[in-house]
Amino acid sequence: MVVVLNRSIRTDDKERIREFLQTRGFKVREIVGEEETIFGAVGHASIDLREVEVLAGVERVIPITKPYKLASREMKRDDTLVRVAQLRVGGGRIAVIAGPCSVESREQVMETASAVRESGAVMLRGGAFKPRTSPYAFQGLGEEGLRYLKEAGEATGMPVVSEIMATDQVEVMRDYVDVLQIGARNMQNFDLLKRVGAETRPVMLKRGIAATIEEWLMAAEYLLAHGAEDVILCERGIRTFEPYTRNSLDISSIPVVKKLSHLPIIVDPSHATGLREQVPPVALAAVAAGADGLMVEVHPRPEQALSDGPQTLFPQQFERLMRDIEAMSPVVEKELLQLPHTAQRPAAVAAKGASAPAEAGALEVAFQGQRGAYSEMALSRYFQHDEVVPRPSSTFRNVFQAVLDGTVQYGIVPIENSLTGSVHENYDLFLQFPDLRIVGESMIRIRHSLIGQPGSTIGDVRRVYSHPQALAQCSRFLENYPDWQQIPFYDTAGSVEHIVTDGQPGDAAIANVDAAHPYGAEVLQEDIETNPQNYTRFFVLARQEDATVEAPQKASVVFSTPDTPGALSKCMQLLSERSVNMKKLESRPIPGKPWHYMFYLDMELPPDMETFDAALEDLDRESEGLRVLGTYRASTRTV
């Protein structure tokens, strides 16, 4: 059962509820969500739910109908974010795990780790104990392989994933492996599931070769019931009669599992297909279907691999796949997970006048708008969800000011929309806050929904509130309802809050679908925007002293030019000579100087930062007032 606790519950009441359930034979797990805190109570015991409902501090009790209790969506409405070292797997990001099928030598795994890390993988996979159909096939290097794997992971900053085959391997793997993988052959090895679950470390559970989805989730239940909190499901194909692929990838299992369970699900296209040329298209299909990540086999010389060479990608093929995933990510409203080498995260500071104190170590990030705004969505995509405390601000200026004052560590502001162009107010604010820097970039697709008051229907609507741009972007939909009054409002999410708190019959709003939940509003129709190719780019801001960025990919600068013929052309020529690729150039009036202009320039950084520094020196000599707004990692290299 799920026991929903009152928001204002006293600590002693909470402990009395826990003790009541435990003394009646239930295992109790506390889950703290954004909106509510629950107790998940599971076990063989039976009880009249009314006995629990009358306890002090209980808001309501919900029975769980699925045989898998802890893994079910009934137990936890929000997606689980699995902690793996400094990473969080799940939510709005795509985690890519890569490496060789088996560790063959120190040189092989070090070379592979360097290659996949350079292309953007965030975890390193590799087998040290290999379950092989033939007893004469390569069985792995055992603990020696684990040592090589750990060394390669530490050298590249990547957590390590490796398969455990038996309970007696737990002790030896404990010191080497960050994520214990339960292979397809062991999915229903219940003794192993119990032992690994008791380790309370991240576990990746592969689907068995002939397992149903329910059997798969019941195996996950074993892990959760015995102590595991961080479980990742891995679809790797099931055995069918089809001979053209190694297995048949059940792509439909991804949305099914997403509906049934809160656990993240990744896909192994290498084992699903068995042939390297089939891996990239199947991997992209998995991303399109909603997978939270991929596990891909990569080897510097697949033709020499001691296991699974035909399904293993060359490093250059993996690099191409990663670029394709980057390009696809905004379309499926996700971002490619990166190791945290964007901004160096400063220690948490006390929030001044904040509505709720942040936990120690949490990041406070300011955004403009109300809860559920598109800016908050971009914030969640960029940062790890469970580490961030979003701080709504009424204006863009307040976001900049909060970062400058140290009220928050970071801010996020929209800078450009693919349909309406630049947000000039924020470009101008960069000049007014010279001590702030751009440290990151986030890009999301703008999908508008019609949101009404609780319990309303589309037939009840008489007035529609939203930001003027949102109203314009939904013009074709609104043309179908000429009798509706369109009322401009300062903010999309704020318009949802307004219609709920004001409570006027017939009021509706246009906003992000996620804006409905915080206010208990009703989603009347999704995806009502006229043009689905509607994206907004956001900049992440930090104070100058906190703006260290490792391996930046882009830079933004601002400068003006002398009032002479060809002045701007000369500046662009200097960048071209240094092979610096310009991504955007836009002019803006200089305040106080009518008919004089400055230029905002976004550019891709060359691999050699010394080349970029030299290009800036050239540009500084030819221009006037050059200022670097920031160097940062790109949200995606191709849009």
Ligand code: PEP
Second form
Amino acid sequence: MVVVLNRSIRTDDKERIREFLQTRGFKVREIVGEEETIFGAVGHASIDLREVEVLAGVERVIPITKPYKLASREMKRDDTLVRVAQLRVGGGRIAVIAGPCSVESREQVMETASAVRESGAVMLRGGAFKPRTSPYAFQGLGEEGLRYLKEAGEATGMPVVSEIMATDQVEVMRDYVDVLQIGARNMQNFDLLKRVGAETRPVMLKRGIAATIEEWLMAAEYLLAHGAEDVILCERGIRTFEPYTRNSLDISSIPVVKKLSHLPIIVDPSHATGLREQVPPVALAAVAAGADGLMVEVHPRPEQALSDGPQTLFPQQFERLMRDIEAMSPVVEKELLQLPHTAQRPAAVAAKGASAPAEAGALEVAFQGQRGAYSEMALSRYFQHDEVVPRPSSTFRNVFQAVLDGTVQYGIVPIENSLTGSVHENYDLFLQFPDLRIVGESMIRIRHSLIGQPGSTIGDVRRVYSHPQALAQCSRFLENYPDWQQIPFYDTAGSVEHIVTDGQPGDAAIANVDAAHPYGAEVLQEDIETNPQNYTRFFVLARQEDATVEAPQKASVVFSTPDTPGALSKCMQLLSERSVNMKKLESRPIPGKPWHYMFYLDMELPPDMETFDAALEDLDRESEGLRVLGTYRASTRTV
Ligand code: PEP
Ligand code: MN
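Could I see the form predicted in complex with this ligand next, after the form predicted on its own?
Up next: the whole complex, starting with the chain shown before.
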């Protein structure tokens, strides 16, 4: 059962409830969610739920109807983020694990690790104990293999995943492996599940070759019931009558598992298909269906691999797949998970977090708007949610000011929309805050929803409030309702708050679907934007002294040119000579100098920083007032 506790429960009442459940034979697990704290109570005992309901501090009691309890969505509404070293798997991120089927030699695993790392993998896989169909096939290097795997993981900064086949391998695995993989053939090896669960380290549980989803979740339940907290499910195809592929990938298991369980689910397209050429399309399908990640076999020379060569990608194929996933991720409203030190997040984050007095590690990040604003969504995409405190600000200027004052460590502001173009106010603010730098970039898909009064329906609507751009972006939908009055409002999420606090029947708003919940409003219709290819790019800003970004991929600069023929073309020529690829060029009037312009330029960084520095020196010589607004990691490989 799930025991939902009162928000203001006293500690002694809470302990009394825990003790009551324990003495009645239940195992109790406390789960602190975003909105409520619960006790999950599981065990053989049966009890009249009313006995629990009447205890002081209990808000309500919900029976869990599924045979799996700890793994079920009924137990926990929020998605679980599985912690693997500094990474969090799940929740809006796509984690890509890659590596060879088997560890074959030190060189092979090192070479693979650096290639997959370079392409954006965040974890390294490699089998040292191999479950092979034939006893005569290569069985893996055992502990020697684990040693190489760990060495390669450390050299490239990636945690490692490896299969444990038997309970007596627990000790040796402990020294080398970050994530214990339970293979398909062992999914119902209950002794192994119990032993691995008790290790309390992250586990990746593959779906059995002929297991139903329920049997799979019951296997996860074994792990959780024996102590594991961090379980990642891995769909790897099931045995069907189709012989063309090695297995049949059950793509629908992804949304089904998401509905039934809070655990993250990743997909192994390599074992699912058995054929290299099938791996990329199937991997993309898994991402499109909502998978939290992928595990892909990659080998520098797959034709020489000692196991599973035919399904193993060449490093170049993997690189291409990663590009495709990255390009696709905003469509499914996700981002590729990246390793902290090549971050997404600037390197300064760690140092900042450590010195934060209240909650160590918690980052405060300012955004413009109210709870549920698109900027807040961009913020939680960019930063991992369990470590940021979003700080709403009334204006863009206040976001810049809060970063400058140090009230927050970072700010996030929209800079460009794919349909409506640049947000010039923010470009101009960068000039007014010369001590701030761009340290990151994030892109989200804009999906508008019609949001109404609590309990209302679309038939009740008479007036629609929203930001003029949002109204314009939903014109085709609004044409269906010519009688509705359209009322411009300063902010999308603000319009939701306005209609709810004002309480006028017939008022509705257009905003992000996430803006409904904080104000108790009703989502009347989702996805009402005319053009689904609607993306907004955001810049993350920090103070100059905190702006260390490792391995930046893009730079944004601003400059003006002398008023002479060919001045701009000369600047462009210099960049071209250094092979610097320009991504965007835009002119803006210079305040106080009518009919004079400055140019905002985004460019892709060349592979070495010396070339970039030289290009900047050239540009500085040829232009006027060159300023580097920042160098940062690209949000997608548009570079
Ligand atoms: C593996 O991932 O190395 C493996 C053997 O996969 P599965 O257990 O899914 O067959
Ligand atoms: Mn394999």
